[in-house]
Each structure stands twice: as structure tokens, then as C-alpha cells.
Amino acid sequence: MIDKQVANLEAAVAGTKDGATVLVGGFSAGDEPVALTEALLTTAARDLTIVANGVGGPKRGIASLIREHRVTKIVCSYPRFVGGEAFAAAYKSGEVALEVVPQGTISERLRAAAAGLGGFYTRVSAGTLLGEGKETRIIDGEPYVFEHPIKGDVALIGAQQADRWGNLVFRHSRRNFNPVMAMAAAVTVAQVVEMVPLGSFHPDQVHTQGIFVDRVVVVDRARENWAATP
């Protein structure tokens, strides 16, 4: 019998290794799967590369990993916003490296990994600081830069509901990076608000199919800031 639900957060992130690339879903600190992100502190994993839309909130989630010196690099689209003090301090000190990637490009790099593609050319960042040092070519008279896939060792995502097969349903805009990250990682872990019986979802309702999900853990709403947001 397939049952991907695990008992607790520690079991959900067990096996995360030093130097892992961790994909963290959510558009901002407000919908980051904070409970899962912080659960990495129960492991011994260090020298992590975090791939996310931003750099986390002021105290929780990614910020917790940075303060505990578990992160050596962040790949994101928005490294500066109110509440990003933990990252700012670590970056200024040289403890954490930064790779800024435009939002659409980071999504496509994840999708390329999910699809087994070796990369793609894009006009975004061509001729800018973000494109320096990257392979370039002229296509139809326009400059393009080559972008490599982003493959995660672990993806931490948040959904509203799951069944025991790992099929997921997200709430409103919280689908964001979660589905593509689920497909782009070797191990995908989903925290959910509610487990539902198998067969509760019509196939057309499933946003991420269970084949892309390895572990599911239920997180109480009181512990999770994204789940508490209407």
C-alpha cells in the first residue's frame, strides 16, 4: 500500500546531506513552508544552497538556517526586502554567496531540470551584469544567454491538501513555484494543512501528481505562517 505520509517534521527532512541544494517554495516569507525549512535544523546538514524566490523573513524559515550558519549560497530573484536582515548581514560578511536570477528565468531553469533538458537560451539578462560570464549567441540578430537547469537534491513545498499517494492541491496563488520545484528535485517533501482520503480528488483537481512527491507531513496551522494567511 502506498502511503507517503510521515509521522513528523524530523522524518520529513531526514537524510538531507551536507552541500545539498534545497528548493524552497513560496513567493515570499509569507507563504514559505516555514515548518519544513526550520526542520532542517534537526539534521546535521550544512553548506546548503537555497533556491527560492526570496531570502526569507526576519526570523523564521530561511533566516533561521542563515543564523545557524547552515547556508553557504542563495539563488533567488529578490534578495532585498523588508525583513531580510539575516541574509543581508551574512552576505555583507561574506558568509553567504548570492546568485540573482530573474523570476521567470529561475522558474524556467527549474522546469528545464524537471524536463531533463540541458538548458536554454533566453534574451533576459543579455547585455546586463546578470549575463556576464555566461555563454552567449546571436539568434535572429538578438543576443541570448545560455542558462543551465537548476536541479534540487530536496524540494520543500507547501500545499493545502494531500492524499496518501502524495497527490497535492494548492490554495489559490500558492501554487507559485511549488509544482515546478516538486518536479525538479530528487526528493520532494510537502507540508500540508489536511490529509484527505484517497479518491477525494477528481483527477482534474490535482495540481501536483503524487509521482513527484516522496513525503507528506501534516503541519498544524498554528505553527505555519503561510497556512494562517487567508
Contents of the next structure:
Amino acid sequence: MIDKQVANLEAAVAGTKDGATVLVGGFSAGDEPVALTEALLTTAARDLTIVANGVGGPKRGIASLIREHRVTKIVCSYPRFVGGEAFAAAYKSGEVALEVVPQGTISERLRAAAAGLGGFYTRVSAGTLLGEGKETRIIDGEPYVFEHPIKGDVALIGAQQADRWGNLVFRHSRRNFNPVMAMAAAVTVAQVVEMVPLGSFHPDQVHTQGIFVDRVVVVDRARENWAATP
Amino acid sequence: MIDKQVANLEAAVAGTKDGATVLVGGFSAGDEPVALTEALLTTAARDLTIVANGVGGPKRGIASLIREHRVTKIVCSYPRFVGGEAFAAAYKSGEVALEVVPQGTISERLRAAAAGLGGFYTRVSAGTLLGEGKETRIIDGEPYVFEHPIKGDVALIGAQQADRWGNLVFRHSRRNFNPVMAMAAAVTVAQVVEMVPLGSFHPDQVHTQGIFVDRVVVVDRARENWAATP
Amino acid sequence: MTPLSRQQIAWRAAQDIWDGACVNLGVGMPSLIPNYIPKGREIVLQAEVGIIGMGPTPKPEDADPDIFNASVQPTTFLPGGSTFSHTDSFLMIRGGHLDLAMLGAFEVSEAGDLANWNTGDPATAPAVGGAMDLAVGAKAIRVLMDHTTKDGRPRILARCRYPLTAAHCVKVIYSNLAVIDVTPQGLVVRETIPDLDFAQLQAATEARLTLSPDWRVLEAPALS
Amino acid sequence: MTPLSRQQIAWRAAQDIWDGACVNLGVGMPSLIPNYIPKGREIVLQAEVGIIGMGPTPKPEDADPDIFNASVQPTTFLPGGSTFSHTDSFLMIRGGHLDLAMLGAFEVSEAGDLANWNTGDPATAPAVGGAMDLAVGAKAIRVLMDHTTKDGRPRILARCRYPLTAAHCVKVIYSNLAVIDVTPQGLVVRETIPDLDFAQLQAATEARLTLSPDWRVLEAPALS
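Having seen the form predicted alone, can you show the form predicted in complex with another copy of the chain?
Next comes the full complex, this chain leading.
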């Protein structure tokens, strides 16, 4: 029988290795799956590369990994969210390296890994600072840059509901990067607000199929209010 | 006010030009949007390139376009569905050219056009007859072939329900190629079983956003039973 | 002469958005546009986070914390609004499916080059977000900006000084002094605010301007 | 000795699918596998058309015409089953998310090369469908096939004669005579049907075979 639910956060992130590339879902600090991100502190994993849209909020989640010196590199589009002081300090000191990638290119590079593609050409960043050093090709008279897949060792994502197969449904704007990260990692872990019995989802309304999800853990939404819980 | 519903099939396909690339949705002859495909016969358009998974059934839809000598090329993965005699004859005589593309590569090439990408590398077909003549690159020690986007002038697709913005919901296995074709054409036309009032769909359960859809026409499902209607 | 307020710039830009347009609104001034869309026009607003068909900003007590826009501000769904994944969102953006992106700008060049993501300050990490995707992908880019810096230096330039977001993408500039079209023949002034003569506008602009034969005065309602 | 029936080949292949495996079943013999999955194993079946979690074939009178598999045959949803677009379906297939693809084959080589899409007949259009995507993308490919052609020529070859679907992809061969593993050391016979000796099997096979130290007799139930 398939049952992807695990008992607790420690079990959810067990086995994360030094040097792992960790995909952290959500769009901003406000919907980062901070319970899972912080659970990495229960492992010994260091030298992590974090792939996310931003760099986390003031204290919880990614910020706590940075403060505990677990992170050596961040790949993101927007390293400037209000309150991202932990990152700002580590960036200035040189402890954390930064790769800034256009937001759509991050999700497309993740999808390329998920889909078994070897890379793709995009016009985005061609002729700009972020395109410097990238292979460029003229296609139909326009410059395109070549982009490589980003494959995660682990994806930490948040969803609203799951069943025991790991099928996921997201709520409103909280879908964002979570589905593509679920597809792009060797091990995908989802924290969800609620487990539902198998068969609860309408077959045409599952957002992320369980085939992409390895572990599910229930985290009460109240634990996740990063603004309220310091 | 936005209202993408048109009165009839003639209006739905009006303006299709000679030489157009027409994306025809559905997976097999059984779920081809035959009312729309046949409506092309009400236009004067000739020399069409059809992009589809197959080559249509025995009589209706794509088969009728072939019989009326409107088609010069078919790009598909499986030109051998039971009953595809119209295509078989035109292929043997050389009237219709054929480009066989692996099924996943068709949908990925359509998606590349939809997503504004210049092309991508895939392992699929590398080292095979279908990979001959394609640009090849070794990535991480494995051969990949370069694939170009396929952009449609017109997409003819089928869906279950639409609202006046053109938001679409598909039913079960009938989703298949329809969403990606909707995204990959300059003009996308959807035949639907039913119109619903704006706001009927749950915001998280729309399969294809209206931004991808230009015209919607209601076609009773009974008209579409290709097996029953000669 | 009184330069337009941020609200008035947003009002002016909103008047040119046609019924049925699908539009992405950048952060800052563009985010004020929904307040000024002329009645009777149905505009479909999209945001990078994966939402389309956004309605008015809710009152704080009505806000659903799971319905937010690309500025992570509460928003609402209009009937017909829906959500999707980030990959689909940037497929929309990059693939030319948006009619318009209304963006802020640090600098615009006379060729329509846009600089709106990086001031070159080495002390802060550069943050691109979805700016490059939008600049390259939307069918047309229109920018809302102050005509000059706070200390009066031009921001509409012969060539951008800041790192580019994308080349040749801006089609219309709504500034606090004028409405300017970017054309193959250069920058063409379509409207100017009351009591501003062309020489004054040119003096505040590094790029060479020409006056449209259809030039008129920009009369904005009082807004602040 | 009696070669296995198609049903018996499918039965044998089904015994090796583990609880929880995500599996794509090709057309022909592989489509019989769902009938023979050992009780108590939960197997997740995926099909190219964009469906996962397929259940048993319905009675004709219960079939929903909108629930079909890649052979366009009626199927059903298990609880937990769902649908998705073709792009997501081939992302699953190509991206290594399926544990197994069970496919038919015209020919397999001793290196695990697979030919299952094109017999080179110039009179019929070659039809590839999703064969190449599956052969390249699934974590492991297992084939179900008759050991020889109808007129007795080998189909397990030193090198394939028909155009390849993909090189080096097949891991296990279930034929009507034997179960054979494709290993870096070549083809290793794991099981043979009763009353077939190794020399007879080798005679029906162009590729060189070796016998596994764990060799055993393949005892299949009576099925037809």
C-alpha cells in the first residue's frame, strides 16, 4: 500500500546530504514552507545550495539556515524582500554566493530538469548583464541565450491538501513555484494543511500528481505565520 | 465586455488562410473536434499543414480535409489509426507529406512556441532514424537532439465547458493535447459542449485560461460521435 | 506648471487600456492603475505569482491571505479569475500572450531600451524578479515614471546608463510631464501637462524629442 | 514444451511489478498486465493520453467515453487517479518519473537496444507514437514479446535489424520462452519454460545467452 505521509518534520527531511541542492517552494517569505525549511536544522546537512524565488524573511525558514551557516549559495530572482537581513549580511560578507536568475527562467530551468530536457534557448536576459557569459544563438533574427536545467536533490514545498498517494491541491496564489519544484527534485517533500482520504479529489482537479511527491507531512497553518511567530 | 462566444462554426474558423498551420486537438479520431475541423471546408483555405497526434478517422474531420485536397502536410506521431484510409491513400500518392515526430516531442515543441522559447534539447530520437539530420549535442555524456518550436496559425480544440472569457475545463482523458495547442496558436478556437456563466469555475480549477482562447462555439456532443455519424 | 502626481500618472496610463486587454502591472506606480480604469471596460489583470482576472484590492479585514499579487499584496478574483502554476504564468508572460505590461522604469532610452532592475549599487544584491521576462515577453511595454531624478537629472536618455532590462521594448512613456511614444523615428511627444512648453520638456530630457502633429494638453483630474 | 500464451507472458511480467510502482503499459501484450497483478499490491498505472491511477477495464455498458487509455480503450479511475495535459504526461515520461515502462517489441539486441516502432515497410507510414519517449524516459524498460517471428526467425538479436526506438534501454525481456535480464555482461537467462533446454533456447536466439546461477523453471498458471 502506498502511504507517503510521514510522522514528523524530522522524518520528512531525513537523509538530506551535505552539498545538497534544495528547492524551496513558495513565492515570498510569507508562503515559504518554513516548517520544512527549518527542519533541515535537525539534519547535519551543510553547504546547501538553495533555489527559491527570494531569500526568505527576517528570521524563519531560509533565514534561519543562513544564520546557522548551512547555506553556501542561493539561486533566486529577487534577493531583496523586506526583512531579508540574514541574507543581506551573509551576501555582504561573502559567506553566501548569489546567482540571480530571471523569475521565469528559474521556473523554466526547473521544468527542463523535471521534463528530462537538456536545456533551452530564451530571449530573456540576452544582451543584458545577466546574459553575459551565456552561450548565445540567433534564432529568427533575435538573440537567444542557452539555459541549463536546475535539478534539485530535495524539494520542500507547501500545499493545502494531500491524499496518501501524495496527490496535492494548492490554494489560490500559493500554487506558484510549488508544482514545478515538486517535479524537479529527486526527493520531494510536501507540508500540507490537511490530509484527505484517497479518492477525495476530483480526478480532473489534482494540481500535482503523487508520482512527483515522496513524503507528506501535516503542518498546522498557525505554525507557519512567519510574521506573527518570531 | 469580453465575450468570446461566436454564433456558429463558420464564424469560428473565419479568416483561416491558405498555407496555414492548423493545430487539431484531441488524442485520437474519437475525440478530434471534428465539427471545427470540418468547418474549415466553409473557408477557401488550401495547402494546410495539420499538426495533430494522428491522421483522423475514416471519414470525418481531418479525413474530410484530406479528401477535399486541402492538406499538403501532416505533422503527427501516429499516422496509423484504424480507419485512416483517407490519409493512407494521400500519403501513398504523395499528395500529403508526412513528418513523424515522437508524441512527447510534438507537445514539447508546441509548448516551446507557446512559451516563447527558441527550442530545446531532448534525448528522444537521438541516434534513431527520426533523429537523423537534427543538430546533436552531447550533454552530461548523453546525446541530445535540438528541436524547434511549432507555432500554429490556428488551433482547433475541444473542451467540456467554457465561460465568456474563454476559460476552459476539460473532461477526463479529453484534456490531452488541447491545452498546449490552445497556448501555441495565434488564433485558438474551442468547440465546447456547454457555456457556463462567468464565475462558475472555481478559480483553482480552470484548466486553460481565457487569455489563450480567442473564439468559443457550442457544439452538441451528439454531432461529434464520429463512429455513429458517417 | 505642476507635474502630475503618481496617481495622475496612473490615471493617464489607465485611460489608454482598451476593453478586453490582458495586462500585467508592475510594482509601484503601475499598481495604482486598477483604481482608474474607465467604467465599462473589462480589463484582465495578470500577475507573475500565477493569477489572472484580479479585482479590486480588498479591505484589510476582507483579505484572504492566500490571494495575493506579485507585490505580495492582498487582491481578489473577479468572476472569471483563476490561478495557475509559475511555469504557466511565465509561459503567458514570455510567450507573447499579454497585450500589455505596464512597468516602472529607472531609465528609458530613445530606442525604447528599458532599465528598471539594477542601479549598479554594489552594496545591494541586484534583484531582477520578473522584470526581464515581462520586458521581453509582453506584446507591448508601457512605462510609468518620473521624468527626472529627484535632483533634476534626465531619466529619458540617449542611451541608458544603468544595466538594461531589455533592449527596444518600450512603446509608450507616461511621465509626470508628458506622454511620449517610442517610434522608429524616435521619441514623439503626444501630450504635455498644462503650462509646460516643448523647450522646457526637451531641457528635462536627454533624448531628442519631436512634437506629434496630434499633440494636445494632458488634462488630468485632481488626484493625489 | 508449450510456449507461453500472451496472457501467460503478461502474467509473468506482472509478478515482478512491486507494490507502489508507477508504470506505463504499452499497447498489445502489456495492456493485459492489469488482469494479473498480485493481490495486495497497489500499482499506479499511467498512460500517455494524460491519465494516472487507472483501474480495471469497465464492462462495455459502464464505460465512460471520456475515460480512455493510450490505446483509446475504455478505462476507469482508481481512488487517487487523475488527469493532466499531454505536456505534463510526457514530462512524467521523459523526465524519469515512471519506475517502469512495460512495452511490446519487434526486436531487442544483446545491448538492450529496442526496436518496436518501424518495420521499414515503405508502403505504410511509420508510426512512433510515444514509443521513443517511453524508451528514453522511464527508469527501466521491460519488454513483452514472442521469442521468434511467426516463421521461427529470432527476434532477440546481436544487433537490431529494424530502425531503433532507443539504444541501451531494455532491462528485462519476458518472452514466450524465457525471462532474460539484460546486463553489462550480456543476456542472462533467469527462467525458462518447462521442457525447454538451454541449447534449444539459444538456437531460437541470435544473441549469445548465458544461464543465471539463479536459473529456475517458469511455472505459469493456465491462462489463455
